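Take a look at this one chain, the form predicted alone, written out in structure tokens.
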Amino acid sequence: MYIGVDDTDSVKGMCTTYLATEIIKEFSELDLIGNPRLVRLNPNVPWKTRGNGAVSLRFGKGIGKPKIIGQIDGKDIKCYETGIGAKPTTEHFKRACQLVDKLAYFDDEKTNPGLILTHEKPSQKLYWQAVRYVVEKKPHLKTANPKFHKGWKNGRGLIGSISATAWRPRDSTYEIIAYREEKKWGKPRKIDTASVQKMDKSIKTTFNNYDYEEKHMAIMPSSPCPILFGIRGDIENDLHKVKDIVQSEKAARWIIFLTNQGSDDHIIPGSISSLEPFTSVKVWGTVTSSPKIIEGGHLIFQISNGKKTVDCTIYEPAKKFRWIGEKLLPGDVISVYGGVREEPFTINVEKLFVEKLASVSEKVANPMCNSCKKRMKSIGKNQGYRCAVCGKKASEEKAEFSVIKRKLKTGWYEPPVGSRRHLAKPLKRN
């Protein structure tokens, strides 16, 4: 039995992953097959609540030896790598719906929960559609055809519920999420910064933990949700170690999720000539204009494929990444990864690869008169030079030039930890 749920959270509170832990508690008579899954979908949809993450779980009869993946109310939570899925019943569906009724943040107009229970895993194409494009609920639901489903309010969360359940990992990571005691929800979190830095430096398989330049603790959310911290990594066993290093207020529960975070699954290889709003793309082009800072501190530059030109934007919160953008010059050849914004039409840059740097020269001296052995003087802008002694003339290109050493190198560049999207693949994972 697969259970998929989405869109139960809000910037004002709650978290769909917390609801997942409640589902695990509720269905404790069944075995959990595989880690619960946290699946991020298209980050560009305008109606997302926070990180556009949905959750999927599978229950049934486990086969083999279980592993510990969490703890709830002092009890170890285990899952099996493989198993035989249970068939969902009306009673299962009723119990799952009651949890959504109890915990979803219905007061937010953007919160529109969706829940599915199914014995058959939906087609993986439904995941790829939802992680890369804007999709409609009706055709998504019709294709999946889950045994049981329910949408609250406009039911948009059904898209995420189905898509999370349809995910077959091409690339995957893990995240250990620790949750706060309910009495502390909405209050300032207590996490020791030094211990987070120690964890970041000692557990090398984790990523996006701490921004040393901005002194920002990226593992700690800023919303009043139940999460204490979330730490991402490539190796599940390493995540068991981090909770013993990070010093914080007492966690009420913790779970290790399998995720598509840091995978670049949302990126569509494309062309500047065929960009669609609300998608995330990788495009190649040549810089055609010197970058400029606009109001708000955002940086804009243009790239072209020879047929069409598009603006690229690096926003002020990206800090040092924006300074990298400032060093680009016309003629540089780059690949840009980012989300296509509709208005103003631009690519919001997530990372970039500098393939080739333009050769740039600066004038160091006027031309030398071969007859008089003296430097000529400028006649005027773009009018060339004349020798003050004999009157001989020379064109602009006869001046002496020196190649400028660029402050930029070829290679990859990405924003600081605190400015990265959940799905963006950090260079550390390349």
Ligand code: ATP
The other form holds:
Amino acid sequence: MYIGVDDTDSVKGMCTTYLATEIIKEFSELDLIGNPRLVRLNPNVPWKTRGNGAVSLRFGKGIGKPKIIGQIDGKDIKCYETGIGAKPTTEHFKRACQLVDKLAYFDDEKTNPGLILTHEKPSQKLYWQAVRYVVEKKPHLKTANPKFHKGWKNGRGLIGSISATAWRPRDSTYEIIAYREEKKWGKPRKIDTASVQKMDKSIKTTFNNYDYEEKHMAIMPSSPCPILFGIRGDIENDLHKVKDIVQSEKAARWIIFLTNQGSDDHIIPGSISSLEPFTSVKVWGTVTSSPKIIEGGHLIFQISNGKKTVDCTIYEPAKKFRWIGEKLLPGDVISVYGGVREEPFTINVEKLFVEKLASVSEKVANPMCNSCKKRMKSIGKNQGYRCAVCGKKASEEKAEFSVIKRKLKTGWYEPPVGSRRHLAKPLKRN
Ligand code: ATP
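Now show me the form predicted together with adenosine-5'-triphosphate (ATP), since the one above was the form predicted alone.
Next comes the full complex, and the chain you just saw is listed first.
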């Protein structure tokens, strides 16, 4: 039995992953098969609350030896690598619905929960559509045809709950999420910064933990949700170690999720000539305009594939990544990864690869008059030069030029830890 759920939270509280821990508690008579899954979907959907995350869990009769993947209220939580899925019943469905009724943040008009229970895993094409495009609920639901489903309010959460359940990892990572004691929800979190830095430096397979330049603890959310911290990594066993290093207020529960975070699954290899708003693309082009900073501190430059040109924007929150963008010059050949924004039409740059740097020269001296051995004087802008002694003329290109030493190198560039998208593959994972 797969249970998929989405869109139960609000910026004012709750978290769908917390609901996943409550589902684990509720269905404790069954075995968990595989880690619970936290699946991020298209980061460009206009109605997402934060990171467009949905969850999916599988229950049944486990086979083999279970592993510990968490703790809830002092009790170890285990899951089995494989097993035989249970058949969902009306009773299971009723219990799952009651949990959504109890915990979803219904007061927020943007919260539109969706829940499915199914024995059959939906087709993986439903995941690929939802991670890359904007999809509609009706055809998605029809294709998945789950045994039981319920949508609350406009029921949009069904898209996420189906798509998360449909995910078959092509690339995957883990996230250990620690949750706060309920009495502390909404109050400032206590996490020791030095211990986070120590963890970041010692557990090398983790990523997106701490931004040393901005002094930002990326593992700690800023909203009043139940999460204390979330630490991402490639190796599940390493995530067991992080809880002993990070010093914080008491965690009431923790769970290790399997995720598609850091996978670049949302990126569609594309062309500047065929950009679709609300998708994320990888496009290749030549820089055609010198980058400039606009109001709000955002950096804009243009790239072209010879036929079409598009604006690329590095937004202010990307901080020092803008300064890297500012070093680009017309003629540089780059690949840009990012979300296509409809209004203003631009690519919101997530990371970039500098393939080739243009060779750019600057004028260092006026031409020399061969007869008088004196430097000529400029006649006027783009009008050439004249020798002040003998009156001999020279064109603009006769000036002396030298090749500029570029401040940029070829290779990869990405924003700092705090402003990366959940799905963006950090360079550390390349
Ligand atoms: P989280 O806070 O858990 O990181 P979120 O709160 O930002 O995620 P949701 O509250 O889940 O996001 O809201 C996103 C909504 O968009 C959900 O209803 C989900 O079903 C829907 N959705 C997700 N992907 C798509 C898509 N590709 N096309 C259309 N709707 C989508």
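It should be emphasised that the depicted structure is a prediction, and the values quoted were computed from it without experimental measurement. Numbering follows the first chain given and starts at 1. Take the two forms, find the largest set of C-alpha atoms that superpose within 1.5 Å, and that set is the rigid core.
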query: Rigid core superposition, residue 387 Cα moves 2 angstroms or more between these two forms; finding: yes
query: Displaced residue check between these two forms: residue 373, CA, 2 Å or over, core reference; finding: yes
